[in-house]
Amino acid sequence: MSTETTDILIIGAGAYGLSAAWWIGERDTGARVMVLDAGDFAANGTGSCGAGVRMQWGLELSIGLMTESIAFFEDAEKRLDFPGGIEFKQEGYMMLARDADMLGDFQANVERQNALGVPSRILSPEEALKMVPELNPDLLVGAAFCPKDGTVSPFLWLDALLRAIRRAGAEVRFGTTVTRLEQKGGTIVAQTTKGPVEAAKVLVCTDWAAPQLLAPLGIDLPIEAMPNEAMVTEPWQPVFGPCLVRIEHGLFINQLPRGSIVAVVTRELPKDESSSNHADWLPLGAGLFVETLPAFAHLNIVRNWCHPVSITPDMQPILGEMAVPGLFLAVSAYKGFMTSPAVGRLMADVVLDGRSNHPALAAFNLKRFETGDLIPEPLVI
């Protein structure tokens, strides 16, 4: 079978892969770009996420990536020439504080966020209930809230990027699995289920599948797959605005514009690549949902799903060039969807130029796991 060639090969057509491809095209270098994905459109992590995007993080690096990303989401319809937009519901994240200690932690985070230009604030229980009257008041001593947070349709986001990069001349192929990467002189050959592809530069954006792909090249990645479980209810009106978060339970609740309510619970589970909900998921997820929003206890659950997401020891991404020249990695550590506009730009810079001056590229490199210079994010849900 003959070997195809391209200048830049991107493995993974999720949020990171397609965003990087778009930004590479924006640089207008004339580089040929090919994107390969083992699944169908939106079939993996991005298409299975809870759709939330937030500036409410605890670290300056995380806040900076999200400040840039949310600004892009706000302007995505125009920048990507995608009439109708990406269904950006920008009505805030409300992080519910169960006790005074948690509220104090939220206050410290809000002060840090405010210093970086994030318009977050602390809400009293009365203010929170005015925004979402259906909330259980017994759970509230207050809340942290940022009106610029919200949700984006993962499917519309991927569709907008896909259409834009194809218009720019990039080739995107679904149903094509990369089985092995090999060095060949100054290039890298990707062996795939549809034949070999040779490229001067390869960007891997497969998240939890990356360790197996890069291990034969001597690259050890501290990445595991964590099952991410979710459910969605039948539609109900009226629609409440903010996304609701209970950090102590890893609970995220979002009512979609059409009225359906999505609930996601992140919890400690055996690390695997499961795509099936665990047996105790529905009682747990539905129980936390009803405890938080008792007025919606009558709603029917119409679907539940599970998909692996990537995690790292400090729950931060791994970004940059690997020890193999021309090989680059962008692993999201579970928040790739929301940070994809900013990270796509950074990876385009480092792939095309070999460097980037952005502090996230220096901080989120692979070497930190060898030196022990981890950067744990305190506001992980």
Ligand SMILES: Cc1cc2nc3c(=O)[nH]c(=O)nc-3n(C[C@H](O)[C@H](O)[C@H](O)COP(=O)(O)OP(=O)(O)OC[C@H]3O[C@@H](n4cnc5c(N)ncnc54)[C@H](O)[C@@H]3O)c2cc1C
Second form
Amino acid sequence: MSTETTDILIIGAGAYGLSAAWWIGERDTGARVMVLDAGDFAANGTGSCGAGVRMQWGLELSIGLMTESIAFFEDAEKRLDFPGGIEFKQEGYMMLARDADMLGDFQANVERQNALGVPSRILSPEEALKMVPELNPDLLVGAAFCPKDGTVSPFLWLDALLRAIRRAGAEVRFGTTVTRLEQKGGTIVAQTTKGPVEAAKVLVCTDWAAPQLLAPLGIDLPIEAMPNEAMVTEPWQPVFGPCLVRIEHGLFINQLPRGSIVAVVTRELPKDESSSNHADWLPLGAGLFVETLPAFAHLNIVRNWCHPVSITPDMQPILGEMAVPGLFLAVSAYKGFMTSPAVGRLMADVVLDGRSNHPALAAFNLKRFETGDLIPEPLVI
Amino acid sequence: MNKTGKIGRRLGGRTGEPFTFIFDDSTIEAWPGESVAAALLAAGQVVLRIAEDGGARGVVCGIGLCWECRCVIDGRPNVRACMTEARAGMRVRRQQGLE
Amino acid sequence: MTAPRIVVVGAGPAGIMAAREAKRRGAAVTLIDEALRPGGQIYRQGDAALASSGVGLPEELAHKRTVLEAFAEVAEAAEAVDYHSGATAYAVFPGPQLHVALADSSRVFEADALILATGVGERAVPFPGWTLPGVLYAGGVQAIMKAHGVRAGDRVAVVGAGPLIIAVAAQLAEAGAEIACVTLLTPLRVMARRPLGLWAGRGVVREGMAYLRQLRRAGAPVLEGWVPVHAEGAPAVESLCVARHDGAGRPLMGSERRFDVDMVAMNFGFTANSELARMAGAEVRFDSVRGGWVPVRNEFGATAVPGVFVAGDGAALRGAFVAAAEGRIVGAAAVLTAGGKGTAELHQELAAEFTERRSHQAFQDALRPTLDLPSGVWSWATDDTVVCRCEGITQGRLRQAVDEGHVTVNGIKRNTRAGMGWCGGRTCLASVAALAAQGQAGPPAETPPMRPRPLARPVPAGILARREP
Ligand SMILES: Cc1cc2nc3c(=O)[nH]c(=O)nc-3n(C[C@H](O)[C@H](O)[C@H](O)COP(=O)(O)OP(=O)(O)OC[C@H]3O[C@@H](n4cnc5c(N)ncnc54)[C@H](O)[C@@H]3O)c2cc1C
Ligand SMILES: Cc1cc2nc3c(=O)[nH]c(=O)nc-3n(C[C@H](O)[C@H](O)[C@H](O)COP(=O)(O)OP(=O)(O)OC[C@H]3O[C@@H](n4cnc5c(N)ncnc54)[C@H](O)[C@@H]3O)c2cc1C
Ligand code: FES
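Starting from the form predicted on its own shown above, please give the structure in the form predicted in complex with the ligand.
To see the whole picture, the full complex is given below, headed by that same chain.
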């Protein structure tokens, strides 16, 4: 098969890959961009996610990424020229405290966040109930709340990016799997199921599937996959405002603007790249859902799905250029949807210029796992 | 009461007493064993719902699979009229878009 | 040896016969059906209070009695079959284990063999006006007559493909409706290409002729080679325009006829309820006439997934007689396989059932061409026709997705939300698949759909939350 060429090859058309492609186009350098994806549209982590975006983190770097990303989501309809918008419902994230101790921790988090510019605050049970009247009052001790947080439609986000980058001239192909990366002189050749593609620069955005592409090049990535599961209800109006979190259960609940309610329960499971549902999940997920929002026990659950998320030792992203010249990586560690606007921008800079002054790039490098400079999230989450 | 023969759109016999329920502003007669959808169809009421796009909708599959016959029954939206047995005094309302 | 645990989903002819056969062979049998009463689609029963005389002709009603007697046998036996009505099977997991929603809790049934006898649902082809109130599926109209003793309209057009159209039109006429017109995509005489098959199904053919005579007596025009063009009315259907088609399913302009109606009954074949089998991991093959993506099985109904069997129309549309005969084969094979018997022994033991199934199958092969849909039918919908009813997605939006390069069913689905609603895509995904095929510019639906996710049917959160131990 004859080899195709491009200037920049991006592997993976999830939130990270498409956002990076868009920002590369924004820089208007004339570089030819090709994006390849093994699946079809949104058949990935992004299309399976809980759709939550929040700046309630404890690490300044994460808050920085999210402040930038949320500002972008606010403007996405215009910037991506996507009439109708991406269904950004910006009505906050409410983290429910289980007991007084946890509320005390939340108080400390809020002070820290406020110092970093995050407008979070503590809610009394009454305030929480006013925002979400269906909440189980017995669970309420208090909550942390940030009004800038919310939810964006992953499908519309991907579609907005996809259309914009295609308009800008990028070539995006679905149903094309990259089977191997090879160094060839100063370039990299990607062997794919549809023939080889040669590029000066390759950006790998395949989330938990990255190790298998990089290992043959001698790059050992401390990335594993862990299944994560979710369900969605039939639509129900009116829509309550904030996303709800019960940290101790790994529970995240999010009512989409159309009215469907998504619930994710994240639990510690054996590392596994499978996306098979678990037989014990629905009673767990539905049980926590009903306990949290008893008034919604009658809502029909229409779908239950499972998809792996990427796990790193400190649960922070890995971003930047690899030991192979021209080879770049962006893997999110389970927050790739919400951080994609900012990470796309900084990855575009690194790929085009070889550097970026974004502090996240310096911190979230691969070397930290050798030097032991892990960056744990300081929040009690 | 026992009835045999056709009564309007009703085929064959009925046993038991007819009763009524409310559908929007109308009173609908029903017989034991009929679904809400069947009683409404027998009464010539075919519009069960107004979809989000403003279009009227009614019964389609009759067996609980398509969810087109969703209406508000005793205050609860998204209830399938074809899968709900009619009961005396029930309040059924046309669903307006997503409720 | 303890009795093998056989769990059957579906109390239609296939499931009932399978349950009886397994029971007779000493298995502990559980029978699950979401309907309130046994019988399945064709032998649907109404509430006793309706005392309805039975919709259908003598041969059909006789077979119905046989099937319901078989049910009575196992339901009333000592150590009766564990029958759950109003119970929805929503997921299958390895084991096999079946997850079922009961009245107010959910329960897991562990099985040595799981027999899926879930039947079919109706297939629709969208055309402008098909979402108007008063436009129903023909089988649904029949179901409302059978289960609730009500005819859904007074002046009716019955449109579609295949023999169900004739049956429903005649049953409506019998029920006192005026039949404005009957249209068939393909003339029924195409069946004559398989005289042996017709002979094998002579009982059913005789019934079909009786139905046609009934329609003729009622003065109903039966238009063969005609298709619906559009339905109109506000807020409900008031008229239907039909036209002759060009052989590929496209209406020939100039040939239209308009009928004033208050109901349209439509049926363009069936889609197998194969989602549980596919969820279990069964391989699928595509059969455009027999239900779309259907599970691959051996002659005993066993899929390649250990302990998972499929029987009846849910495996491929072949009607109630095949379903009943096959139910017996699969019910027996499930028990015998659990007891370690080999295929040679099975063949010997089930020879009579195999012969019976083959004979009914021959008639079904003769029916096949009446249900073949030419590709032109998928062009009936115009850009503003709503195709996915649950999410309100139009043909125009779907076409846009295809134009933008989304040419797989799942890609189109995620791009547009079509198929993501309550019905799980039952209503629209055949249309989406047809559009995807046009986009691929290849033969229809070559790529198998993704393995379906739970839930096979929507289930309230409260019921899922209460799982019985
Ligand atoms: C249930 C669940 C809930 C979640 N909730 C949230 C949330 O609320 N907020 C949030 O921010 N994050 C959430 N996440 C995490 C989030 O989904 C991921 O972090 C994010 O989608 C990753 O984006 P990505 O672009 O890196 O990867 P993906 O979106 O997974 O895209 C990777 C792409 O790479 C392609 N690919 C892989 N290998 C190859 C190959 N060899 N050749 C070609 N293509 C290849 C895949 O087909 C895929 O399309 C959730 C995840 C799950 C599963
Ligand atoms: C509406 C309709 C009308 C029909 N009318 C005719 C007709 O007049 N003449 C004719 O020859 N054929 C007709 N057919 C085709 C007919 O259904 C079959 O030929 C015959 O009934 C097949 O028998 P079966 O046992 O395979 O499936 P069915 O009789 O369909 O039985 C399947 C059973 O499984 C149950 N079920 C399915 N999924 C689940 C689940 N997830 N959980 C619990 N229970 C489940 C259903 O409630 C049903 O009772 C009709 C089909 C339909 C859909
Ligand atoms: S008419 Fe289809 S679900 Fe009621």
